[in-house]
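In the block that follows, a single chain appears as structure tokens, in the form predicted in complex with the partner chain.
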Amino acid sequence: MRKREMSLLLLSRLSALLVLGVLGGLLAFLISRGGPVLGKELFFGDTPPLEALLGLRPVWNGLWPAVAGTLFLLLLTMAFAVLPGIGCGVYLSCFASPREKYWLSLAVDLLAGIPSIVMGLFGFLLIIFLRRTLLPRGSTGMLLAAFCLALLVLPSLIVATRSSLEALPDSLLLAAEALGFSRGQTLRHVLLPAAGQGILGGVMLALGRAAEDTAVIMLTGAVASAGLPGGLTSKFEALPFAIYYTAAQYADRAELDRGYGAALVLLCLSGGLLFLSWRLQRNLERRWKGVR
């Protein structure tokens, strides 16, 4: 065997043998020290669960309004992304003109890779802009977040929909046209149920992107202790932000102890999202491309 085989062989075993030594460590180093915690207490503290919910007391040495916080920016998020990110992707994949098809996919291209630090960047610039024009009592907060949020996630909710679209045969658009179904029938008929699937993927691997961002929501309104979320404008506690600053400053062990479960809660959050994304889009390649 030649040398440079031999080199990659070794390269190739070594760095797999690394990679999945690392995440094993990893995951079991969380799981060991956040795993105990998980329970009741972690989430509520010492305020009974059900009036905790409700919100009828406010939970103190507790994750429930940091999750409450995420969950609701989550929902915040998708209701400014994902008409947006669905309709830009049909457009994209079944109306535009070449032209158009250029730029709109050159302007999506450019967003998705902006960091996330600029984006929240923008989001304080636009804020403090609105309050010297058209809104002078306006603040950072869940809103402000969640718009920003949004934008960060746009990129990825257009080019799942517009991929599951371009995934589909073109038999079925033959067949639709065979039949006289018009063009607006069509799309809302046979393509979009057709791709259905592969669109709900797109729209829980956004969710997964939008429930981990830090440094977006760091600049527009997560603060460390605020309480469940009080509304559209005010500021909230998230649970990405709640793992950051523990690991920089923790007062005592039972502090720390939260963090390890913060974050094995949101790798269970955004793993969970990730493989349901993962199993929808599977299901509509192997339904309509035959991939196994």
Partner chain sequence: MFSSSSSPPWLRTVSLGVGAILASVFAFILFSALAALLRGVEWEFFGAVWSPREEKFGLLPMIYGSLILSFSALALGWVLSLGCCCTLRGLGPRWLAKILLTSLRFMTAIPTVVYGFAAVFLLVPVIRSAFGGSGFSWLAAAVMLALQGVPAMTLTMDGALQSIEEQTSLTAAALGLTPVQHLTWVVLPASKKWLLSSALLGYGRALGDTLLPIMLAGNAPQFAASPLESLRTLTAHIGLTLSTGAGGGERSSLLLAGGLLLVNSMIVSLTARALAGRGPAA
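Residue numbers count along the first chain shown, from 1. As the structure is a prediction and not an experimental result, all values here were calculated from the model. So that the term is clear: the rigid core is the largest set of C-alpha atoms that superpose within 1.5 Å between two forms. What changes on going to the form predicted alone:
The Cα position of L256 differs by 2 Å or more between the two forms after fitting on the rigid core. Annotation for A247: C-alpha shift under 2 angstroms between the two forms, rigid core superposed. After superposing the rigid core, the C-alpha of L232 moves by less than 2 Å between the two forms.
For the form predicted alone instead of the form predicted in complex with the partner chain, what are the coordinates?
What follows is just the one chain, with no partners and no other molecules.
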């Protein structure tokens, strides 16, 4: 028995070291290839930075339009996905009957298993259907891409919310009932704040999935050299598509290194969002516990 425990401990440590080694190797490779090209020219090319940031002059050979397009796309995706995802998770955890839980959980699992390329094809066919019925002049654009990405990340939000609420101790619910809280007050003032860390974790997973997906945006509105986003129905640039396009069309090593630089920028963007989520989690937890 002792040997089995030692073998399991050794295996788990080796697995942890493998994860750290792979992550460290990936970061080292991206930094070695993309780090030297990081700078003003990578983002703005020949355009003055201030004029590029204000949209006074277009940027044709820099990443700024792709960065701006990615940020706008993420905001729009979360606007579509956060409330339905958290609301469905709350309903499954607190209000649904066993029969409703079974069928809704099955639907969420099926939605989670849909590949991103299939979701992109769904968006492409959706705009064709709308052209023939309600929107004769409709076309692919940021609104359609954000809607399809929201459907793609919705299961992670639902599962994270449901799991976080169901993992709370029964003592919280009993204490709220003893204090005379209604069901809505218990959910608002006790359960949701206590599960906030897990719910925010689900939001970050959804943001990361939406930020890195290429197949959906490639079929629903992302193009090369589109410039800054011009509206909800206009074409746009995004970092994942810029990386894919560079990897497929690069002409020399310098251009390929720019693609590695774009990958490093996308990784830094995801890391920044993760840091902001961690700070928000800490603030919410301190506020709920009454710590100033």
